[in-house]
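Here we start with a single chain on its own, the form predicted alone, put down as structure tokens.
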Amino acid sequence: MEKRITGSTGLLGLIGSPVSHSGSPAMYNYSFQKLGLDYAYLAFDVDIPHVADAITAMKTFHMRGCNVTMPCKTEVVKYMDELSPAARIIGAVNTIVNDNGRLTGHITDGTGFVDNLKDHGVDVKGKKLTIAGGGGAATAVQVQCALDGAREISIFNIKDAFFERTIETAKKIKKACPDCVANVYDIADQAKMKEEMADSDIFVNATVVGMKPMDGESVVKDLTAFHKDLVVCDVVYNPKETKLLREAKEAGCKCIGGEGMLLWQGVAAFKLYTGADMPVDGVKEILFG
């Protein structure tokens, strides 16, 4: 690494907290070396009170941009000069591109989900999706699928203090994508979920259910809701095979795990930064072995 850094090397990075576990530096720096691009990528532990300082530093150091992880994804929005269509709808940013001091905020989480499906031979265009969850990852998936031509999205979320936010997301989807039907239901209504899944092409778990310490749980309680024509996806990537995916596979469904979403959101951000295609096969080897 040291041998390739020069006085003209461009800097990119990741901000958020914690970031010490992130695979992004390995993914990006491998790609820069592989393609002969004069950039270096570092992770910076930044919490919400220091976001403004980080944005100022990015401009001062003429960084090409940075990725943003929790808890800073919504905080950075107020410092952007422009937002992508998805970032504007969602109100969150995970990729900042710096064009000579003008900052554009993008959200590539949803793109990562859609491209991961494409990598497995599945296209969301014209499809009906049932999606469990109303948080950040879920919202990104819902919005991007609508933007990419999904015909219908049925959203199931916990009916708590944040339920209204999920309803607002559905309204924003309808406004931005009039051809996409978006409805919101209580996730506790398993009968309704089964009804919506019956004519869905794709089911997505975009909640933390399935991740430790809930690795013994699934958002789908009625296993008869699975049918052989249903593609079942999970945004959870640890464990690699969640209870949801295991039970769906046993029911004959095509299953797609969450690992690829991490990869493909990085691929999309890399393209925004460099205009080049990330060497995906090599990065898969680094991230997943």
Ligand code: NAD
Given for the second form:
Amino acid sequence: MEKRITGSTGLLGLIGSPVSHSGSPAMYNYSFQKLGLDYAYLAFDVDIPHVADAITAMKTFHMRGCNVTMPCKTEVVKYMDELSPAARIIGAVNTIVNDNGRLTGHITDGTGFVDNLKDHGVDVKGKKLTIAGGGGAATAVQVQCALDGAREISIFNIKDAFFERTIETAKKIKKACPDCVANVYDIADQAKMKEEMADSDIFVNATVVGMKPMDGESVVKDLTAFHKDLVVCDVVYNPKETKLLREAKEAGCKCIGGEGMLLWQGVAAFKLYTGADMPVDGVKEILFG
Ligand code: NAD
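And the form predicted together with nicotinamide-adenine-dinucleotide, for comparison with the form predicted alone?
Entire complex below, previous chain first.
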């Protein structure tokens, strides 16, 4: 690795906090080495008050780009010269591309979700989805599915601070994608959720439920809501198999976990930075063993 770093090696990185657990440096540096691209990738622990400094440093160091993780994804938006359509609708950025000082903000989380489904033989175009969640991951998934031609999206969330945001997301989807029907419901109404799941092609958990400390819980309480034609997805990637996926699998559903979304959002960002295709098979080996 050290041998390939020279005086002309370009820098990319990740900003956010915490970042020390991130798989991104391994994923990118492996890919640069494999493809013979003269870049290196580091993770920088940056909190919200230091975002402005990080953006200035990014320009000063002529970095090719930066990934952005929590809690900085919305804060960086105001420093962008341009936003991708999804980043504009969502109001968050996870990938900044620096073209000679001009910064474009993209969000590849939703693309990562859609491409992970494609990798498992599932296309969202023309499909009805029921999606639990209204936070960062959920919004990215909902907006990208709408942009990619989903026919209908039924959003369920608890009546917490995110509920208002789900209503705003549905409004934004209706404006940007008039052909996509988007409605919001209270997740406490499990009978309504079962009704929406009954004619859905895809169900997605995009909440924190299923992740520690809620790893013993699932957003679907009534297991008769699962039907054999339903593809059940989780954005939670730790644990690999959530309670939701375990129960859906037992009910005969095709199940897709959150790990691949993590990989494919990186693949999309890599393409934006380099124009090249990430060597996916090798990266899968590094990330998932
Ligand atoms: P967030 O804090 O923005 O949103 C949290 C969501 O969980 C909200 O919709 C909230 O209402 C809901 N929620 C919280 N407590 C709940 C409860 N008791 N019952 C039902 N819903 C509840 O979080 P986020 O950034 O959107 O992350 C959500 C999950 O997605 C996390 O597990 C995160 O690790 C995962 N994620 C995965 C990827 C990936 O690439 N696979 C990417 C981003 C996030």
